[in-house]
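Taking the form predicted on its own, here's one chain by itself in structure tokens.
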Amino acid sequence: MITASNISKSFGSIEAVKDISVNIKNGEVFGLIGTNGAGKSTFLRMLSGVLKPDSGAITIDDKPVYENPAAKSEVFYISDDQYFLPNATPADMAKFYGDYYAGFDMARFYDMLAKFSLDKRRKINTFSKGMKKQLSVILGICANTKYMLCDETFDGLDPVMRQAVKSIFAGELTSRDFTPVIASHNLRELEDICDCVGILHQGGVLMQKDLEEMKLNIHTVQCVFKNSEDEKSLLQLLNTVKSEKRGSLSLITARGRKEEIMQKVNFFEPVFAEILPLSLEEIFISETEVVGYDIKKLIF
């Protein structure tokens, strides 16, 4: 498990990360979202041991990560601006990482390289942005580390390659002890793969939620009531997050189990009522609006 306890990091007068506490469980896909400048990259660099927090502590499996080779050997970090050795080829980078990571699977690396149609002898500085991202993912997977930290990994990949990378992650999760942490500014990229998501806003964690639990505990119902008094009574009865009117149609977002919400709605015998499926974006917007944050600008 990765544990970050009250960590902060400043660069001069700029406070990049402030008092963040996060627990990332083994075997889950943890998504970290936030706009550019929210502190995602700084946070991941501290998790990987590249940067030392000004305050607070980070441990990986109860071991401090900064200047600790034993902890770092369990982490592979893919930065947003990937670094490759000057004039290196994919084969050169495989040898480089193979010397550091004892479990690096060289045979699998060349097999995956061929499947992604990447030339092992071609200079990486001639690769496109998407090709470099693909190479980084292949190197990370073949390093066989327990933890993989990905900073905007899907940025620059076409839709087919995004799905391919997600499929690879899913395969690793079922076949070995693997915990990816994926930072992105786009929640849509994380919705179908993450188990838990944290929102980073202005250097701090706004919220950390288990996705399945969130989906089970907040719903939107659209309905038409016989009269306005029934609607007012229902809003008081429900744990209402927000409500809006579209002509005669009422849209009510409320916390609670679907069955419980519909039982209360049907008590008033509406003309029409049904539960609408909520996207992850809509769930986060509803959750964060309640505490006064305009989360829309973070995820669209």
The other form holds:
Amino acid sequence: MITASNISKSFGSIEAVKDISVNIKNGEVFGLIGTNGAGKSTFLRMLSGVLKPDSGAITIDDKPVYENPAAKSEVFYISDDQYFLPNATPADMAKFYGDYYAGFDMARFYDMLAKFSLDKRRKINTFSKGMKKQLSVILGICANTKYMLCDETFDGLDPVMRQAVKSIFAGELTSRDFTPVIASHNLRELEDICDCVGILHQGGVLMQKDLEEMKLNIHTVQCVFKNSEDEKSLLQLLNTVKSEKRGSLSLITARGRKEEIMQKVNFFEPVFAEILPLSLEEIFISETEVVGYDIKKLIF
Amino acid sequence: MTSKNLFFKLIKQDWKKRIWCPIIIFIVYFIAMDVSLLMRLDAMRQYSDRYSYTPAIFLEHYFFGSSIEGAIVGGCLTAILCAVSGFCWLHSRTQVDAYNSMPVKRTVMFASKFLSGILQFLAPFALNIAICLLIGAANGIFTVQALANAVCYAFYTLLCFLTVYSVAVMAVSLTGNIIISLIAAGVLLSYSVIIFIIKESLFNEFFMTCILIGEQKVYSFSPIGLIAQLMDAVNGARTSYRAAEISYRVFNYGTLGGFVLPFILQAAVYAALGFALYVKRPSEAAGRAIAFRRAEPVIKTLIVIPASLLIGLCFMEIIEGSFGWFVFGTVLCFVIMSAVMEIIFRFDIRAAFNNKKHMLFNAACTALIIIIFRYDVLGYDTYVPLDTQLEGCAVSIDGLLDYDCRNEDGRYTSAREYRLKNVDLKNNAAVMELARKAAAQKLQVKDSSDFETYEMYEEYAREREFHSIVLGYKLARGKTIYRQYIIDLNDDDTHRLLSEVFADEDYKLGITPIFNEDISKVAGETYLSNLFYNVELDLGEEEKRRQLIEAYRQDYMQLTLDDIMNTMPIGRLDFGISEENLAGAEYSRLSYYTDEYRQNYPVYPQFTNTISLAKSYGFDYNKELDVENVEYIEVSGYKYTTQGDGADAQTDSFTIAYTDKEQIRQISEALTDSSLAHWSYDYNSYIYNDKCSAVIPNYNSYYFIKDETPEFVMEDFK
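Given the form predicted on its own above, I would also like to look at the protein as it appears in the form predicted together with the partner chain.
The complete assembly is shown below, putting the previous chain first.
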């Protein structure tokens, strides 16, 4: 488990990360969302042991990460601008990481290169940005570390490759102890892969929640009532987050389990009622609005 | 994977990453060493008559000897290349993120990169040395001596490389930008030399009693200072060797042995500092000018203040000692440097005048230094130790009895330095009284430019008789402090005190090399001469030499300051001094220029013992010119005519030959030559050399003694 307790980091007069506390459980995909300059990269650089927090502590499996090769050997960090040796080929980079990571799987590396149609002898400096991202992910996967920290890794990948990478992650998650931490400014990219999400804003964590838990506890009901009085009563009865009216159709977003909400809706014998799936984006809008933030301004 | 394996893997990785570095080093040394050796050997084969030594000796003592200077310079440059190429990744955020996220301790990463850099120099360098030795073997000139010298050659070059490399690594670790790293390396490499120059210049410019005595040891806490000393020693390590048929210069690495420890210590200290900076260096420092924000004000102070003073001194030098220009230069440089440093620190021109408080602090420090020197706040010029602090006093009365002097190693040394080294007056009250008086008077020699008219200067000069003395206060704690004073011998009290100093036997013995020489080194051939005649005596027996020196010593000890000031020597005594003989077999002992040199001493009319002993050897110091044997004396000079505007005009040089025996006799009695006149304390006051001089065929060239020139000559050259 990765634990960050009250960590802060400043660069001169700029406070990049302020008193962040996050727990990342093993086996879950942790999404780190925030606008540019929110502190995502700084946070990941601290998690990977590149930066030393000014205050607070970061542990990986209860081991402090800074200047600790034992902890670092369980982490593979893909920065937003990954470094490749001058004039190196993918094979050179595999040897390079193989020197550092004892569990680096060379056979799998070449296998994955082939699957991604990357030439192992082609110089990386001739690769496109997306190809470099693919190579970074392949190197990270083959390093066989427990934790993989990805900074904006999905940016630049085409939809097919994005899906391919996601499926690789999914495969890793099922086959071994693997915990990716994915930072992105695009919430939609993480929606279908993350189990847990943390939102960073101006160096601090607004919230950290389990995605499924959030999805199970908030729903939108699309319904048509016989009269408006029933609708008003229902809104009072439900833990309503938001309601909207489109002609005779009412869209009500309310907290609570699906069955509880539908029971209350059916009590008023609506003409029509059904539960609509909520996107991650909608969930966050709802959640953060509750805490007083206009999330649309923060993220989208 | 063990950490040991990782360490070597990292070195291998580093080599792969910058393989261009050892390749470049190999090519440069290949051309400078192997190709040059082949060319030289070929030249020696073709033009063997031009060389006084064999190819084997060339390989031993020249190629792997004195040419080490080139290897050292190359080693220093490649050290910077290796350090910068090996550690410049610290300046790239991308690379810092990659390397610092790896499961490797910084200590291991540093050690592997550091060692890799050394190997990237050492491997191609050693390979080239091996190739050179193979070339030597292929040409049949390989010797054990060549191998031994090659090892020393590589060792001393490596020492210099290591020192500069450590400093450059420290500079790269301290900074976050490659250009700033190179500047920082330059500053760190030469800082001690620059500080030394500034300090010496400030003392010289502002303290009138300041004098530099002996070889000035440049501070060596920066490598350039130490390397400069090594280069100097390399020059000294070349020694003459002569055998029956060949002569060449032996290169003796043994003389450089004293540098090994200082170089190792310096390299170790800088490497340790570089390591500490590397380990403490924050990853976010990549791209900044200075990696450590807290170090910025310290660095700024250490650069801005000396740089300002240095530029101030340059202005002062250009405008001939003007304090106003010194201040102007200092202020100008201070403002520019302060702004430039801030701009560099922030990479922002608008930040030029940030940190005003720190700028004020630096300005205050600079002003304080200037005030200290300008107003001698610490009392440098007025310093005279208490009698109780003094163990002895070295004295040099400059210009009085300047002998040709040598150090123990046979090198020439100035008469002043010889005197200060050998004279140690104890319990001579006159010295300290003279010192106190001179320090209080603070006399300064002025030149004509200090006066409105030349007449005013002449009047000033007539009333004074300035001379310089240097004192070396030998303090109880073993330190000697030197001061130079200007004294005025027209002051009766000063004259008395200086006479008492000169009268001190220890002074006379200390200043006179012949009394300090080993009698066995005084050669048998001794020349006695007066103005017109000389004789070579073969004083083969040591006892005879001893007698002559003893007679001279007895007379010499009676000599007074007034004698010298008022009497012209009548002759000279020339002794040959032999250094240990070099010709012959071994490479051992050395002479820097020659194996024998001569010392000559004045003989005054008062030296009765010497004169009478010389007479018994067959030479009469009082022998006058035999005018009957002189056909004529030629006197050459100028005539001066007064022009319409009142100014003197000089005619072309012309010569008059005086043939009349009486005129010849009168002229001969008025003559002296430079070999005798230069012993006079006030040479110029004796010589009437501005209008005419004389030549006696088969004898010599002479000057007329002032006020003794015959009337008829004066008339002819009016």
